[in-house]
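Single chain ahead, by itself, as structure tokens, in the form predicted alone.
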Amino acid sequence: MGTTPQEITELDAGGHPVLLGAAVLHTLEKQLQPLKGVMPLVLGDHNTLQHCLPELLAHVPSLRGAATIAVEPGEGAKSLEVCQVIWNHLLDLAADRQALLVTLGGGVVTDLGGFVAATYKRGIRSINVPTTLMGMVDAAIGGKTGIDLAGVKNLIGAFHPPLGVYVHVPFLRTLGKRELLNGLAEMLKHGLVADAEHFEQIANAALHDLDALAPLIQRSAAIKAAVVRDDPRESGLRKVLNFGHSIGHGIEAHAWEGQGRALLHGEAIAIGMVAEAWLSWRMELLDREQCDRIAEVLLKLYPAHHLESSDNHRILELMRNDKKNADGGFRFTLLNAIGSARYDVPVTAAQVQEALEYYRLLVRK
């Protein structure tokens, strides 16, 4: 990691660089110029194409002639049906294997666009320009792409590293508090699994102050990039980044099925982290004081989510599709301490139900 006179920090994420700093879009323009003759395309949702594309084009003139492809905002865009629409659009544009797909959006857009790029004509190049906090610190980094199937998140996907990830923090001005908190959950996770001081700094961060948030974004991106660099295909160490996700994904999918307000990914992961921190204590890995501190921070930041005991069965069913499971059982990432995690810990369905009950009791107090 190093800083240049152009105020650029470059992180090594193994198969691709992650660039951050005041001049990052200028750097993107310089790196696109040698690709003249390549067909650029910009994929975004209706919000990012309206609010972020003008700023991107102002700084990156090489993209001003690019065709744009719009999808609806939200997790529903991550479907085979939407992929088919985009593939057909690329075909209509006569996009060849030298085409370059620039994804402009949050985790949904980079997950979807990356998968489209991985599969169209057996793979075209892509660049990620994340516009949400979730994208900047997590979703756009690492080369994982995917879409949902039958209510299971990221069931279909591929590893397809982009040419680069370009993090332009001012895009966050387009977001409301709920979207910022959505990404903050992944930053808190980074602290919990790798850096205790980072966790406490984020717990006390002022979300509205982008100047104060920028170095925390850089630290979270650096944690994610370092883990990906050491384990690009998630065969070992990268699993630490799944803390909170085993239960969190089950709760997120269950919320989509209900009649109430669907949870954002980070909101569900926050619940998962509370429950899985308690499991870490229950399994004598984490001390009770740290378990309580984690719950205190997360319950202060995120609204309580109503769960009934009768929901347990369906949540467990949804969790059984988790890609981390092995030998017919659950495999979790749990905490040894704030700032230290272990992966592939066997967990039973009964223990998951105890953790869900712990969360229920906490939010009823």
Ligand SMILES: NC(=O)c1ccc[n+]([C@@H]2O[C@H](COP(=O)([O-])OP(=O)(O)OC[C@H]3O[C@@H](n4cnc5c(N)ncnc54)[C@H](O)[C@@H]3O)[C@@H](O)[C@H]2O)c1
The other form holds:
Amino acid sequence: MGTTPQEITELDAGGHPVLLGAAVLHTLEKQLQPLKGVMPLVLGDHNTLQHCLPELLAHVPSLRGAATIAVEPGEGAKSLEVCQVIWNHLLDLAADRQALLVTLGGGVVTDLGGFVAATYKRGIRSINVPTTLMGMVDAAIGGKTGIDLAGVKNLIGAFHPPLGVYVHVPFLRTLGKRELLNGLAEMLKHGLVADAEHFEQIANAALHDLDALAPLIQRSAAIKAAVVRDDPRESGLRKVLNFGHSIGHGIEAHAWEGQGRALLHGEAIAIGMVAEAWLSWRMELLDREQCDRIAEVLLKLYPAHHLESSDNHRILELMRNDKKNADGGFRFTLLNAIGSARYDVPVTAAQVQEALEYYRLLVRK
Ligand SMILES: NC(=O)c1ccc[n+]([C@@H]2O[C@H](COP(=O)([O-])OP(=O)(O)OC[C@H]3O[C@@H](n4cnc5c(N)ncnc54)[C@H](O)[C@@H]3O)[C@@H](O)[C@H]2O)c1
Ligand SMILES: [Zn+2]
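So that was the form predicted alone. Now I'd like the form predicted in complex with the ligand, please.
The next block holds the full complex; its first chain is the one shown before.
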């Protein structure tokens, strides 16, 4: 990590850099100048093109002549049909292998755009400009790209690192509180698996204060970048980032099936983290005081999600479909302490049920 006089921090995420700081869009402009003659294209969704594109163009004149491609906001854009529309669009624009795709958006746009860039003419270059908190600390970093198929998230994808990720925190001004909390869940996870002080700082942060949030975003991006740098293909260490996600994914999928309000990913993994912190205690890895602290912080930030005991069976079934449990048993990432994780801990279905009961009773109180 290095800071230049322009107050730019550059993180090494293995296959690509992540740049942050007040002048980051200026740095992007400088990066684009040697690429003159290359056709830049900007992919966004209707919200990001409305809220963020004017500011991007104001700071990055090299993109002013760029063609823009807009998709509908939401997970639905991560589809083969939308890829086809974009591939055709690139063809109509006569984009060649030298073209550069700039993705301006949340995780949907960076996942989708990265995948289109990975596949169009066997791969063109891309640059990620995340506009959600989820994007800035997680989705835009690491080179994983993909789309959904047959209701399965991220079934089709490729590793395709961008040239760089440019994190401009002021883009978050127009993002709603629920979306901010969505990304904050991944930041809390970063603290839980790697940095106890970071966890407490986030727990005590004023969410609406972007100046206060900026250094925390930088720390979270640095944790994500360091983990993917050391394990770019998810063969080991990267699994620490799955904390909260085993039970969280089951709860997320279950909520989408139900009649009630669907949960955002971060809301579901916040529940997953409470349940998996309890499991960490149950397995005698984590002490009770820290387990209780985790529950206290998360329940204060995220709305209670009401579960019935009769939901456990279906949640377990959905967890079994999860690709991370390919060998039949569950393998969890659990905590040794706040700030320290271990992965591949075997967990039984009965223990998962107990953890779900613990959460259920906790929010009933
Ligand atoms: N590749 C990875 O490693 C990785 C990691 C985590 C998540 N993801 C993926 O990321 C996706 C979720 O990303 P997300 O949470 O950013 O959701 P998103 O991209 O759907 O964005 C959420 C909403 O916020 C809007 N929005 C974006 N920026 C805005 C801004 N600055 N102001 C106002 N509105 C804005 C969007 O239009 C959208 O409606 C999922 O598809 C998930 O699979 C990928
Ligand atoms: Zn996640």
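Positions refer to the first chain, counted from 1. Whichever C-alpha set is largest while still superposing within 1.5 Å between the two forms counts as the rigid core. These figures come from a predicted structure and were not determined experimentally.
Comparing the forms between these two forms on their rigid core, the Cα displacement of K30 stays under 2 Å. With the core held fixed, the Cα of A150 is displaced between these two forms by 2 Å or more. Comparison between these two forms places the CA of H306 2.4 angstrom away from its other position, after core fitting.
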